[in-house]
Each structure stands twice: as C-alpha cells, then as structure tokens.
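Only one chain is shown below, in structure tokens, and it's the form predicted alone.
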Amino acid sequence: MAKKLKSVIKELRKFGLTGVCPREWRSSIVLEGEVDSWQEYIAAGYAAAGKGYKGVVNDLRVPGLEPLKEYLPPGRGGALAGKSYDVVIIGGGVIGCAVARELTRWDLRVALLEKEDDVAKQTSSRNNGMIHPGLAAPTGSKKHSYNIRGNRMYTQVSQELGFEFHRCGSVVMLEKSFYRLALPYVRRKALKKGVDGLEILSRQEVSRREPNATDRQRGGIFLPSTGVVAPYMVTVAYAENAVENGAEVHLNTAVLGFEMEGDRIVGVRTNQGVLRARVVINAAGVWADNIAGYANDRFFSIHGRKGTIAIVDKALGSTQSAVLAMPQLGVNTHTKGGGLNPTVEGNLLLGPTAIEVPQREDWSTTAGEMELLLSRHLSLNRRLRPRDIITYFAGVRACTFEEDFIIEPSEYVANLVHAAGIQSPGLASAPAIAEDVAAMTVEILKKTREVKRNPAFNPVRRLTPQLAKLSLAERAEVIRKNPAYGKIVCRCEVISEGEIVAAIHSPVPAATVDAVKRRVRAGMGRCQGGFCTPALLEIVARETSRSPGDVTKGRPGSRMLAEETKAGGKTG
C-alpha cells in the first residue's frame, strides 16, 4: 500500500470515520462509503487533504441529505447547435468574463456560456468586494502569487473599464496586548510575501486613523494596498469589454456535457444545442468539478462555504476610511474571519460569514447568522447600531479541500483548461488569473493552427454618463443631449431613466430587474426598490417590447407581476 493512502487511512482513523473507504485514482484520492454527518463528510475531506496528492474527490454519501440542487434554465431548443468556436467559456463570473476580455486580445472566435439569465449571478456578486493585500494567503500557494499580481493589475484594469476601485487600505487590530509580540514576525512574512508597504501601528495610531475603531482595539498593522470595488460592476466591465472586442455572451445556457473523441473535447451540449470548440475553459465556479466529470477529468470535489453580509446605510459609511478587522485567532482557519469594510457606493458592509454548507446554491440568511456578524463585526465601529442595517445577502464560495486554486491545462483532456476552486481572495486574483489562462489557451491552439494578435483590439471600455457623479453643469449638459437622464426612478441612489435604458441596451443587455439593479444600482438605497421598482418594470418592459407582467426579477419565471388588478376601468 502507497505510503500516501496509509496516511490518509491513519488520519481518517484519528477522527473515527471509518466508513470510509479511500482509494487512488490518477494522482488524486477518492473517498467512498458512508458517513453519519455533512459535519463528517467535510471532516473526511480534509483529513484526506495535504497528503501529497493531486486533489481530494469526495463521494461520500449522507444519509438524509438532499442530493445537490443546481439550477437548469429551461431547454430553448437548438439556438446554438452546430455553431463552432476556437474557445468556449463555461461560467460567467469574474473569472470566465475576465478570461473572455482577455482572450480577444487575439483573433479569435470566443464564447461564454452562462446558465443564469445574466453574468455575476452567483459568487461574484454575492462577496464583500474586498481586493485583498495578499497576506493571509500561505506561501507558495496559487492564492497567494495571483492575489499579490492581480492586486497590483487592478489600477490599470479599472482604468481601462471604467469601474471604481478604491485603494483603501485595511487595519487589522488587535484584541489582546500580547498579540504585539508578533508584529515583527508579521511584518517579515508581509516582506517575503511582496505585500505592499505594511505598517506597524499603536493603540493611538489606530486611533487617529480610524477615530470610531472599536476601543477593544491594542493596536495593529495598516496594508495600504487593500482595495475595494463592486464585484458584479468588475465582472459587468469584464464582459461588455469581451462583447466590443468580438466576444459573445449566451445567457440561459446550461452546459449538460461533453462530446469526446479520444482524448479530446469536441462538441458541446448545451440547453440550446451542440457546439463545436477547440478549446473549452471550465470557469463554472460552485459546479466545476462536475464539469470536469463531464470530460472524465473529476480530479477534484467542490464544496459550499456560505458567507452572510450585512449591509449598512450610506449615511454612516464616512464613519471609517479602511476595512475594519479583528480577527480571533484559532476560531476557522479556512477563513480570513471577515470585517467591516467600506463599499465605492458608500455603504459600509458587514462579514462575512464561513459555514460550510451541502448546497451550492443555498443563498439563504438565518437569524443565527445576523446575530454573527452583529456580535463579531458591527462593534468593530463604536458609531454603527443595529438599526443602520439596511438588508442582508449571502453567497457561496466554491472551496476544494486543498484550499488553493485550480489554474492549469488537463492532464488528461487536451483541449480543456481549468480555471477552478476559485474562492477568496479570487476576487483580488482575477486579471492575473484571466492572463494565464488566456495564455495557456493560447499555447493549446497553437498547436493546430496559427493564432494571431486582435488589430482592433480596445481595452477601453466605452462607458455611458452617471448622473450621481456628474457636477451640476454637466447633468445639464447630458439631460440637454437626452431628456431621459433628467428623469430620476430611483430617488435614493439618484438613477435616471437615460441610465437604466442604456443599461439595458449595453453589450450584455439587462433584460430583468435584479441585472438592471446590478449595473446601475436602482433598488440598492435604504428603501430598498419600495419606490422604484413599478417604474423600473415599465421601462424594462417597453424598451424589451414586453408587458410589465412578463418582467422577471431574475430567472425565467421569476414574473414580479401575477395578474392585473384593474383591467377596462374596473377593479379585478
């Protein structure tokens, strides 16, 4: 018996799991049998992790436990069959549209395939936006060299597409005084790690920093280089700047499989037909490793980690500049811990949360959660009160039990390239991700043909006006060009109509409420949508030619409107 199975036979004994049955497959270790828990079925897991091998595949069965939910969109018949491609993209998340944008740098046919009904529906827009420094990444790992690289790449990427990135910077403070006695050891592993420019700080410098940090503060370390930005405005950047340089966006498109021959990927199947690619690039976040099994490649296993965030008015966000964190040692350590951080709209965000969860889609929010984040973060800032949240999300990140990045062409499948396990800091990580994978691609296709550069390539992305940001001379100015930016729907984030019809008529149309939402902010304010919303349904409506009562929310049959009320001039 191989020396590394008898480890994880050894460490899966330590816990008592002795229903399973661990055996090797390729480089990786499959775990098989039964457990009585979620609780152990993610304990086998990682006790199988860090034993020298490629990858942990978890089939352990629970008995009770639903079987994995994953959301299909409706069959649209053959929209797509027989369309053929250099590349196809599967997921549309940060890191699928970051990867499309990249590889129309080149003269290439480029497709993303996304199976909700718009791009940053899961993950990428379900996360706190944090660009993370890059310390608490271990070492040597892919989290920790893409994080430091693609941290660095953002002040040019915002540039050229047009969101805001804030460099805030984060304070993490200290909760006991003797934790001081580590500071020098940080500031050594922030130096071997190439994190940018950390500071040592006392209680008092902390305290002139950040005037409301919480007075259980004993100091900290200041990173200069931590940013923030919307994720769903990164990743909405990402795809338009794809679809003006050549790409194409399908939406509603669930992958079902894979068509082989030999070692090779060569159609499609897809909820609208089979497709032909080159090359396919698995992006598919929380339900990657099933699209690896679909090639036969399933070297991996992801599992849910479940994040709850708390978001705070716009009128308490100037209480702090930084991100806010504390975090308690021993307490998770698959997790930064979370904290308070500013967002570049002016909320202050709350978490998030770390529970590992079975579904991958399981967006819910307890009780139990809130009072979480109330007790672990909201302190965190002596200014904010309970009262100041305004609403609350949650969002699933895709965790592998090896805790690191997937980035790398198959072993096995010569044309597929995996962009998986991408949880935090994937945010931070993306351009650099999106670089090399675009580049591993690239490798793969010359192989069989030339590939040459994009003439007609444009980083900039063309950007339509934001009546909040503009001075009053300019509104006049834009309002003068086009009435409909004079007329405010949403009152509480000042949004125009000009701004919501041009949001629907982008490169990656908005075609629902929640994708308008998401690239303008109409319904984001205190209220909530409770104003806006029935004017937001006409203007989607008429500019789809749609009646307001097949206006979704989000998915197909998500209707917001049940019947008419009032029909012919009387009450129904």
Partner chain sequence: MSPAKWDVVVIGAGPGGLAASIAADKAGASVCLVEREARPGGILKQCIHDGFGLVRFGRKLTGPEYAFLDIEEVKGRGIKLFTETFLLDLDRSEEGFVLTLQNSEEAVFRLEAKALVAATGCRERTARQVFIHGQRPAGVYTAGTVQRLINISGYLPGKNCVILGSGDIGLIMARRLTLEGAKVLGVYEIKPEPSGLTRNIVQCLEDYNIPLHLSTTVTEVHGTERLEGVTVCRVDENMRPLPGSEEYVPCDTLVLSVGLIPENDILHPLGVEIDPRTGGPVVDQLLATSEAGLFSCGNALHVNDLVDYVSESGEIAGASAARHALGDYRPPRHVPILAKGEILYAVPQRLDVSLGGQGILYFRAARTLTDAALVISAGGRVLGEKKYKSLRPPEMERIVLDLSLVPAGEENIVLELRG
Contents of the next structure:
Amino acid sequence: MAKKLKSVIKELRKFGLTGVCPREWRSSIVLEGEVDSWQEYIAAGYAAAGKGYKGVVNDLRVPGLEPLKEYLPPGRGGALAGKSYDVVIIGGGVIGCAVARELTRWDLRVALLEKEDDVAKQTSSRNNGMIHPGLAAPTGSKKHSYNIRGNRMYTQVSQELGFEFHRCGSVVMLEKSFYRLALPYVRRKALKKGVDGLEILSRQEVSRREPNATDRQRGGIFLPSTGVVAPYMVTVAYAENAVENGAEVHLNTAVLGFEMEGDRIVGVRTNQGVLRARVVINAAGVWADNIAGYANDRFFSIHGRKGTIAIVDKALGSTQSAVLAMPQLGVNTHTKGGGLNPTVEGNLLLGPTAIEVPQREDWSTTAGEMELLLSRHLSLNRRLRPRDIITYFAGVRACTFEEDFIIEPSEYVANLVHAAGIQSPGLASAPAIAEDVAAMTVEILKKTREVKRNPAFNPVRRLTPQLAKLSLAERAEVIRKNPAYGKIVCRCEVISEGEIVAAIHSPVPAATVDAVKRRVRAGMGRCQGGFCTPALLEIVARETSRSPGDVTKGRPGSRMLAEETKAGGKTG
Amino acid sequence: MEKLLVCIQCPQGCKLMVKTEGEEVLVAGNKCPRGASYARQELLNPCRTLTTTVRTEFPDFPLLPVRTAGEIPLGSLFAAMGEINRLLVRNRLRPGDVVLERVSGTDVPLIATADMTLN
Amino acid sequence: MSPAKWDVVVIGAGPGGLAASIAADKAGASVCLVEREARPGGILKQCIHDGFGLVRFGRKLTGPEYAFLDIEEVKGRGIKLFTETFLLDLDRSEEGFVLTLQNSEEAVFRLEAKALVAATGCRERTARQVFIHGQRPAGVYTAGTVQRLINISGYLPGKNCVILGSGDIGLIMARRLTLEGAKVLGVYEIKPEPSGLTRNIVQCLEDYNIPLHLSTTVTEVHGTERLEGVTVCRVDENMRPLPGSEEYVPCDTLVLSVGLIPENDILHPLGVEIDPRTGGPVVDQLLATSEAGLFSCGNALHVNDLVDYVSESGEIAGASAARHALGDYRPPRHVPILAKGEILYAVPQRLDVSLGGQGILYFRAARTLTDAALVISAGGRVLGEKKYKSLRPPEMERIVLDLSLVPAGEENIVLELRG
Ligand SMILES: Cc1cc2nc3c(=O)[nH]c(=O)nc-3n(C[C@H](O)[C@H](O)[C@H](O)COP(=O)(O)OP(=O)(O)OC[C@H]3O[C@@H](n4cnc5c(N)ncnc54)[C@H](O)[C@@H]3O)c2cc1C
Ligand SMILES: Cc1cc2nc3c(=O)[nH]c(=O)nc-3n(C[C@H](O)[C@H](O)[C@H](O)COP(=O)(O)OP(=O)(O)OC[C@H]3O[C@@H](n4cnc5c(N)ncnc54)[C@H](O)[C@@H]3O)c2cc1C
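Switch over from the form predicted alone to the form predicted together with the partner chain, please.
Entire complex below, previous chain first.
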C-alpha cells in the first residue's frame, strides 16, 4: 500500500473515524462510507488532506442530514439550443465575469452562463470586499501568489473599469505585549512573501493612526497595501465591460450536464437547450465540484464555510480609516479571523465569522452568529454600539479540504479549465486569476486554430453619470440634459431616478429590485428601502414594460406584490 | 345579549359589562355617563366611520382617499368596501366633495378627503 | 448662482413644517418651505384613517384632511413651496445658513436663510434592527411601506399577513389590509401590553377578530424567494425568547411596526447636539438647538403620538425662527432639565431662563403607571405638580410651566415622576 494512503488511514483512526473507507482515484483520495455527523464529515476531509494527494473527494454519507439543496432557475426553453461558442464560462461571480472580460481581449465568441437572475448573486456579493495584502496565505500557495499579484493589479483595473477602490491599509493589533517579540519575524516573512510595505507600530502609534481603536491593543503592524472595494460593483463592472467588448451574459441559465466525446466536452446542457463550446471554464463557486463531476473530473470536493457580516451605519464610518483586526491565537485556523473594515460607501463591516455548513446556498443569519460578531469584533472600535448596526448578511465560502485555489486546465478533459475552490482571498486575487485562466484557455484554443487579438477591445468601461461623484456644476449640467437626474428616489444614499433608469438599461440590465440596488445602492441605506421601495417598483415596472405586480425582488418567484387593489374601479 | 368592553371614550379605559334584560340595557363598570352610552351603542348597534380609497383615472393621483361622512353599521363595512372598490373618479375632487351619495344602503355619503387639484 | 435670501427656510412640508412656515409668516418673516416629495403633507398623505386633530381642531379628521387645512393656509399666505427638491448640503454662512438643493426644474441652486427649521419627520426601524434572522425573501415590509403601497400606489403586498408590533401604525395596517381583502393572521407584541391606543385595539383588531399575541415575537423568517412563514416565540420578562415555545406560522407577508426613529441626517454635518434618548436634537422651550438659528420640531425632534402636538411644536419653532431672523436675539441662559424617576424622556431638555412667559414640556412615562405624580422643582422648591390616574409609555403627556416661577441662579430644574 502506498505510504500516503497509510498515513490517511492512520490520521482517520486518530480521530476515531473508523467508518471511513479511503480509496485512491487518479491522483486523488476518495473517502467513502458513513459517518455520524457533519462534524465528522468535515474532520475526515481534513484528515485526508495534506497527505500528498492532488485532492480530497469526500463522498461520505451522513445519515439524517438534509440532502444538498441547489437552486435551479424555474424556466425551461430553447433560447440557447444549437448556439456555438469558442468559450463558455460557467458562473457569473467575480471570477467568471473577470475571466469573460479578459477573454474579450481576444477575437472569440464568449458566453457566460449564470443560473441566478443577476451576476454577483452568490459569494461575490456576500463578502467583506477586502483586497488583502497577501500576508495571511501560506507561502508558496496559489492563494498567496494570486493574492499578491491581484492586489497590485487593482489600482489599474479600478481605473479602467471605473469602480471605487480605496487603499485604506490595515492595522493588525496585538492583544498581549509579548506578541511583539514575533514582529521581526512577521516583518521578514512579509518581505519574503512580497507583501508591499509593512510598518511596526507601538501602542501610541496605533492610537495616533486610529484614535478609536480599542484600549486593549498593545501595538501592532500596519499593512498599507490593504484595500477595499464593493465586490458586487467589481463583478458588475467586469461583466459590463465584457459585454461591451462582445461577450454574452445569459442569466437564469443553469448548466445541468455535459455531452462528452472521449476526453472532450462537446455539448453544454442547460435549461435553455444544449450549446456547443470549444473550451469550457468552470467558475461555478460552491458548485464547482458538481461541474467537474459532469465531465467525470471530480478530483476535489467543495464544502461550504459560512461567514456572517454586519453593516454599521454610515454615520460612524468616519470613526476609523483603516481595517482593524486583532487576531486571537488558537481560534479557528481556517479564517483570518475577521475584524472591522471600511467600505467604499462609507459604512463599516463587522466580521466575518466562519462555520462549516452542510448547505451551500443557505445564506440565513442566526442570532448566535450575530452575538459572536458583536462580542468578538464590535469593541475593536470604541465608538461602536450594537444599535449602530443597520443590517447583516451571510455568505458561503467554497472551500476545498486542501484549502487552496484550483486554477488549472483539467488533467483529463482536453477542453475544460477549472477555477475552483476560490475562497478568501478570491476577490483580492480575481484580476490575476482571470489573467491566467484566460491565458490557459487561449493556449488550448491555439492547439486547434489561430487565435487573434480583438482589435476593438476597449479596457475602459463606459460610465453613466453618478451624481455623488460630480461637482455641483457637472451635476447641474447632467440634470439639465436629463431632468430624471434631478429627482432623488433613494434618500439615504441620494440616488436619482436617472441613475436607476441607466442601471435598468445597462449592458447587463438590472431587471429586479435587488439588481438595481446592487448597481446603484438605492435602498441600501439606513431605511433599507422603507421609503423608496414603492417608487423603485414602479420605475422598474415602467422601464421593463411590466406591471409592478410582476416585478420581483430577485429570483423568479420573489414577487413583491400580491395584486392590485380595486381592479374593479379600472373598468368603471 | 351580553358583552365585555373596554371603554375608549377617554384614556382611563374602564372595563365595562353591558347586557340586556328584556327591554332594559344594563351597564356596569363605567365611571361616567359617556361610558354608559358608549356601551349601549356598542351592544345594540356598533357603528364605524369607514376610511378607504377610490380608484381615479389620473395616473399622477391613482387613488383618492375617502371616508363616510358619518358612521355606518359595523356589519356593513365589507359590503361598503365591495361597492366602493367598483367606483372610478373622473374629476379632480377636493376634500368634502361627494364621491357617492349613499354608502351601501345607508343615507351616509362617501366624501373625498384629499385635494386632487394640488400639485 | 447668487442665492435667494430668506429670513426662514423650513425643511420638510409635513404637518410640523407646514405649521412652522405659517407661524414664521405670521410673525412677519419671509419664509419658504423645501419638500423632497411631490406634494406637501408629509406622512399624513398616506394616513387615510381618521382620528387626527381632536386637540387642535376639536374634530376627528383623516390625515389628508388635517394636512389640507394647513396646506390651504400656506397657499393662502402665498408661502413659497419647493417640491421634489432635495437638500444636498447644509452649511453655515455669515448671516446664518446656506442650503444647496437640487430638483428637475432648477437643477442645482442655493438658498440663504437667517434661521432654519428642521421638520424632517422620522423613519421606521427595519427588520434587521430588531434582529429577525433567516434568509431575505420578498414579503417583509415596514408598516409605513405597506401603508404607502396600499393607500398611495394601490397594491396589496400580500394575502396572508403577520404583523409584528402593536403600535398604532401596525394596528391601523391590520384593519387596512383586512378591508382590502388580505387575511391578517395575528399581531405579535414582544411587550406584555399593547403599545397602541385602546381605541385602535378595539376598532382595528377586535372588530375584525384579529388575534393579538402579547409577550411574543418573531425570531425568524422562512422562505428564499417569497416569504413562506415566520417563527414566533414567546419571551420572558426580560424579552428574551423562551426556548421550546417556537411556533411556525405560514404567511406570505410580515409587516413590521417596531418603532420610529427621528430623521436628522441633515444635521450631522453641523454637529448639532443629539439627545440619545429621543434621537432628536437637544432643545430649549423655543425649540432652539445647540446651533444658533437652527430650530427643530415634529417627529424630527422626538416621535410624537398625536399630530396635534407636532403642529404645536411647528408653531413654536416657526415663531422662534422668525424672531431670531428678525434680529431679536439675546444670548440664552440655559438651565438643564433633569428627568428623574419613571420618566422615559422629556422635551425640551433645557430651559432658557432669561425669558419669561410659558414653557411647554412634553414627557413620556418609562412604564405603565397608575396614580402617578409629576413634580417640577428647582433647588428644592416645587414649581408645579400634577397627578395622573394612569400613564402609558405610548402616550405623550404635555404640561405648561410658568417660567417666572423659576428662581434666579438655579443650576437645574428637576422633573420627577413617581409611580
Ligand atoms: C463571508 C465572506 C467574506 C469574504 N471576504 C473576502 C474578502 O474580504 N476578500 C476576498 O478577497 N475574498 C473574500 N471572500 C471570498 C470571495 O468572496 C470569493 O473568493 C469570491 O467571491 C469567489 O468568486 P467566484 O466567482 O468564484 O464565486 P461566486 O461568486 O459564488 O460565483 C459562482 C457563480 O456560479 C454560479 N453557478 C453555480 N453553479 C452553476 C451552474 N450549474 N450553472 C450556472 N451557474 C452556476 C453561481 O450562481 C454563482 O453566481 C469572502 C467570502 C465570504 C463567504
Ligand atoms: C408610517 C407612519 C404612520 C403614522 N401614523 C400616524 C397616525 O396614524 N396618527 C398619528 O397621530 N401619527 C401618526 N404617525 C406619526 C406622524 O408621523 C406624525 O403625527 C406627523 O405626521 C409627523 O409630522 P412631521 O411633520 O414631523 O413629519 P412628517 O409628516 O414625516 O413630514 C416630514 C416631511 O419632511 C420631508 N423631508 C424630510 N427630510 C427632508 C429633506 N432632507 N429635504 C426635504 N424634505 C425633507 C419629508 O418628505 C416629509 O414630507 C405616523 C408616522 C409614520 C412614519
């Protein structure tokens, strides 16, 4: 028996996981059998990781566990049947959209398929929006190198695509004075890792930089390269620029399987018909293992790790300028521990937490997670109180048991590229990941034919007016040209009807109330849409030629209204 | 007939007991005469002012708020709603203007409460 | 852009702002009103039910009728009203304030004001602020949004509704939804007693056999696309959910009536002092804030139970602003009011004792009390006293204080409520 298999068995025994039968498959290890609980399922996966296999495929059954639920859009049709593309990208998260945009640099027919009603509906809109400095990821991992590269790329990408990016830096505080002994080592490690700039701060220097930082701090480090973005804005910007350069984005379109011929995918089966693709890219987030399985290439499995995040009122946004964190040693090894980070809109985000969850699309929040957030992170900034929280949400990280990104052409399928296991810092790494995935794709295509540059490619996204960014004179000019910009619909975020209408007719049209919110932030302020929801409903209905009763909050089926009252009065 | 009520004539909220004995109506628990007449009314013929809206043909003012000019029997509210929901206002009305002469078999008119001429 | 100059600018044309502009005009000041919505009247436009105006007009009016009376007077006096006009920026200037505004007609423009009245009303507390968990399906609305959808837009948000919170707005919406054809399955209140007026319990719930569940709250929403149900749960004396008492109630709509918060965003940049108990600015009996020339009234000052008191505060703020603008300004001598005992909050928070005349004080009891006594004193001397048969937190109390009674040189005035 191979040495690595033995060490897996030994490790499983150590945890008392006797019901697990490990088996080698290609270069991966597959776990089969039955365990008693979800905790055991997770423990077994980690026990098998790091033993020299390419991946852990965890097929253990957990009796009594609710079957895995995957959302599929309700529509069935043939809108895409018979269509043929050079590249089909599965998944409209930040990775899929960034890859689509990078591929439009080439003269290719590109289609992105997303099962949700909009891009950035899953993990890419449910995260902290932090562009990490690259210190936390293990040296030599893919996470590490893509993070360092991606972080540097954000400056240029944000300018080209016109989204906000603030390099606010982060202050990592120490809870105990003796931790300071480790700082010279941390500095050397950072240097070796290529982290740009690191300053060691005394207790006084931390409080000078962040006067509201907790009294518990005993100095720390400052990482100037840390930044923040609005993650859904980044994703939408990539998608829009891709469409402007010729890519197609198909929403409410789920990939259900592949048609294979030998080692090639020849057909992509969707709820809108079977389409042809010369190369397929797997950027399906928490479902990337399923997609790999459709091509008989499931050499890893994904498990969900939920993170809950709370949003602090903008009124307190100015009480802190950098990201604040205070790592607790020994607490949860699989996350950077969370903290308090600013957003580009001026709020603060509290979190995230980290807990392994069996359901990958369960974004519900719980009282327990909220309490954890409040007790752990709120006090990092002395000015914050629980009542300053305006709302909260959760996201699910797509984790492999190896805890690293999988970014590579399939070893066994000739025309499949994986961008899987993209957990944190996936957003920070996205520009670099996209560059490489696009290059891998072009490499495959070049084997069968010449691939030319797209002469019309324009890296700069076309922007419609955003009032908040204009001077008063420019604002007046925009309103004079189009009076709809004079009418403010969302008071909390000060968003005009003109901006909402522009979002509804943008390259990736916002056809639902939440899609509008994601693009222009209408309804995302303190009143959480209390005032503007009725107006938003009417504008979306008018601009998409529907009745307000047919407008949804998000997915088909999420209608916001039951019926019109006194319909009898209409006929007189 | 017998009923337990909380008086709503003033903030004190007396707990009232009201019942009929033959022709007579007996009220207990009230601290003032207003409580007694309220209880009597609630037992024999509870009445309410109905406030609701009527469809209009003006897109900038799709619904006109209205009310009954006086109280109508509690039991007739849903019948009144059914009738009012079929109306359509074709003129720009102002508060007090009559929308319907008699609401659901009573002699109480339905009147506008908002100013549609305002913009 | 050379800005138009006004003595007084009133922000918000709800009942508070309308009354303020009328009072300022009566006092001889030039005054204009700025409103971000298309029509004046504020929240009253959607409050189509009756019960307004008993104190001020001695009649039971609906919200739109109440607003109409003030709007007619504003029109009659020729007071300038800017509608669909949004305040972008508020700043101090040499003579007072400069406002930067935008609307569709004039694009961006400025106004100058010697004095300002902020009558910006309130907003509603949201689901997340009361910590309801679960996914985020469609069908969770605040009561005010439901009121607007039904009464202004003409849409029923759902057919099977659960209402959280027994405040008056929630009760009124229970009746409205029922009359328009929806089923209201129940009203759930976390406290052991209802927050709304008894009249509304009787006429909005009992009339329609809608159950009221006290000491019960909603802890979780279910459903991913449209709301499918809620978990309700009984709570202990400290309002903490009692494990094991959870119950699933299928419904397609959750209506939240869980409280109002004064809306004072526009005052933040000026650094106006805010009272954490009311959520509104700290004021004296003239309703002058900590910023000279800036006055506050209505629900922006503190959440009122009756619109009649909103109008009263508007009148005071408008008259005070006019006096300030017309040059009658003496430096105030402020004495803080200390609220003690069973008082939730009191407004104003201080008195300008350099002035004589009367001062109107509003307060709310911290809990339900019977046979309570309010004593106003300064330096141990009793200035006034009032007895109450019953007091409830939802009902605001109003008392008038003769300021000539306040002894000179006192450090503070004590308002004490004993149960
Ligand atoms: C709480 C939390 C905080 C985080 N914070 C940060 C942070 O601060 N910084 C950072 O860099 N990273 C952070 N991350 C990680 C980051 O969010 C992810 O790495 C990133 O969003 C992954 O993007 P993605 O495109 O791979 O996945 P996703 O955004 O999930 O996109 C995958 C898409 O594929 C679609 N899809 C799946 N199956 C199919 C199918 N069969 N057919 C069609 N479409 C399909 C899904 O609907 C989804 O839209 C955080 C994650 C969480 C959960
Ligand atoms: C949903 C709801 C229902 C209510 N129901 C009742 C009831 O049944 N009975 C009762 O007695 N009371 C009720 N109230 C309380 C009611 O708000 C007050 O009685 C009264 O309407 C408050 O008057 P106001 O002028 O202070 O505020 P509002 O009526 O809210 O008016 C404020 C006005 O200011 C405008 N405004 C705000 N900010 C700006 C800005 N920056 N620029 C320009 N304009 C601005 C707003 O658009 C609004 O028109 C209710 C309140 C709410 C929120």
